[in-house]
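Here you get one chain, nothing else, as structure tokens; it is the form predicted on its own.
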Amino acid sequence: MKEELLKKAFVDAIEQYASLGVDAVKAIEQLDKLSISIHCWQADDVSGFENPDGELTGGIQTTGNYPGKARTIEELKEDLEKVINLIPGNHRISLHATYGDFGGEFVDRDLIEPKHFQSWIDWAKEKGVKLDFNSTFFSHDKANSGYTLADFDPEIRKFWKEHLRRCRLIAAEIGRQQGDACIHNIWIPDGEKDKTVSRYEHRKLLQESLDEVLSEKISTEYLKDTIECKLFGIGSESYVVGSHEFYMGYAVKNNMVLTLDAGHFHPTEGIADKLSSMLLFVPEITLHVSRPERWDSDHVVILNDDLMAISQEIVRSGHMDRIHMGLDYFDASINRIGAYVVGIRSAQKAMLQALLEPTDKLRDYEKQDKRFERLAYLEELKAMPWTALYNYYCLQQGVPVGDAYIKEIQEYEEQITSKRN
């Protein structure tokens, strides 16, 4: 697409939004400040490097066998660099604890140290990105009972508490070295497939385990712990210890960051409406944006109504600075780099549309009980030329405009990923 045509469309779009009282240039500036935490596990199907040939367990499942999966840290970094070069803005990379640089040796979860992630820290500094971190409580022999921090066996709990301690120290060291707090996400798969009698007992153990580890204070200048809830999962269809109610209560009581994953609730339940409530009671919120299809299937994020609702609530709340957007999906059935770029760009496009809303005008209509006018404008906004703004933003950032990224990904596949066995 020619630059002069892009610029003309951009100028026309600015004028159209100005007629609604919207400063489109300011909206783009706000979008540019949105730093999405990009999950490292899309490129290698959540395999990690602790035991790349190990079996995924604990409710984690990938489907498909598309060629080109990243097999080493070097290949994963190469893929992430390609992704970063195809999207506008400055973003973060979210690591799981199993993605350490273990030098080809097996290092168990209760023995990992900051040194195992130093190569990631150095790489991130070189590429100008920040890192986030996740404890890894799944795909391990000591999680085969279905429980980790909530297991009845004190030795099992001891192992996982030590893992959590070490993850916090690793995340804090990441935060210290990058000069920006590392968000450390805590999600455990604990639960059962069928009817469970000891629900209270397991939740009491989880509370005690978290209390013990999180009582070890680390400056929020380096580390922000966040806890992630879930309704159900593969193998825990009947009962999940870390439910929304459990973690909502725990986060409020302990003034902690809460993680809401778009796929962790009932298929008819969205997380958008939860934001305005939780912002009243917790200091910050982390989002794991995914696309559930009938179940928590972590499909590639697309520009759909659910994503738009989440983005609108983030902007309308007036607290974008308290909400951290991260992505959490993995699709092994299509080109993995393509999955990355489609999902990230979709998240940006949804946020841009939300930022272009004349929210003050719509609120005035609500106060005046002019609900027809509110509805009419919400519908008119759907046809506004936001794509012209996003395309010009990409042009200014020096990344592919429109569908041009598709060809670049195809070339990367031909030259790089197709040669991986």
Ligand code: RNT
Given for the second form:
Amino acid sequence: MKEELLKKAFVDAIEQYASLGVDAVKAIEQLDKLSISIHCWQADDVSGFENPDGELTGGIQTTGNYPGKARTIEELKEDLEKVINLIPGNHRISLHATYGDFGGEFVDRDLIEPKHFQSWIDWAKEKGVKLDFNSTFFSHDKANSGYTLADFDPEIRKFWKEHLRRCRLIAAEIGRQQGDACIHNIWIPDGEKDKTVSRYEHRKLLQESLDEVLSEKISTEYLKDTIECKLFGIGSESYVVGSHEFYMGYAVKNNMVLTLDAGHFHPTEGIADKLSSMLLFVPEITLHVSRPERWDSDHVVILNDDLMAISQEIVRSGHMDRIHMGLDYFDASINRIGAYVVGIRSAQKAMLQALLEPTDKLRDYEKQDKRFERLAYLEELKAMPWTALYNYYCLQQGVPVGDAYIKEIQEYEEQITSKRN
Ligand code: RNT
Ligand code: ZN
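What does the same protein look like in the form predicted together with the named molecule, given that the last one was the form predicted on its own?
What follows is the whole complex; the chain from before opens it.
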């Protein structure tokens, strides 16, 4: 689209929102401050560089074999750079512990160190992005029983506690060097396929393991640990140790950050309505924005009602600064760069719409018991010209406007990813 047309649409949109009492320029400024934590693992189907040909286990699965996945750190960085260049704003990259720069050596999980992530830290600094971190409790022989931190075997628990301890040190070092706390997400796959009798015992073990490692205090200036629950995984259909109640209890008791993954609850249970409750009881919340599709929890994020509801609750809560938006999905059946860009742009579009809501006006109707008016405005807002604002924001930021990113991704595929085999 021509620049003048984009500008005209932008000016019109500003006026239309102003008539509802909304400052659209301010909404774009707020959107621009939203730093999304982009998961590194969409680029390579959660393979990592510890044992790239190993099997992905732990109840998660990537399906599809679309050509062009990143096979090396260099390729992964190249892909992430492409992604960053196709989206407006400043974002973060979330690494998993298996994505270290191991220099061709096998470095086991209980031996990883900050030095294995130094090249990532340097790269991030150069690109102007911040990093987040995830310990990796899956795709490993010592998780074959289905348990890690909650295993009955003390040797297995010891191994994973050491992994967790080291991951915290790595994340803290990242945080120190980037001058901004690194969010360290802890998700373990522990659970069982079928009727489990020792539910309490395993949960007690998990509590003890976490208590032991997390008792080592590290300043939240560098590190923020966050814990992620799940309802079930592939092969852990009947029992998952780290359930919602477990981690909600643990986070509240220990004043910790809680991660809510949009795909980790019952099929009709969204995470949007959890935010206003959890904000009252935990210091901060991390989101794994994802899209559950039947039994899979990790489809590419799209602009659907769930995403809109999450965004609205973030904004309406008035605590956007306490909620960290991260992405977590992996689709190996389509162009992976495209998967990133579609998901990130959709998350931004949802947030922009939420930021453009005349919330005070809606609250006034609510207080006056004018519920028809509230409903009518909520419907009218859906058709407001927010796309003109998003397009103009992209234009200002020097990134493709509208559907123009599709062609760029096709070109990147032609020149780069299709040549990988
Ligand atoms: C798994 C969790 C977890 C992972 C990533 C790879 O169900 O959602 O966050 O997806 O750590
Ligand atoms: Zn997740």
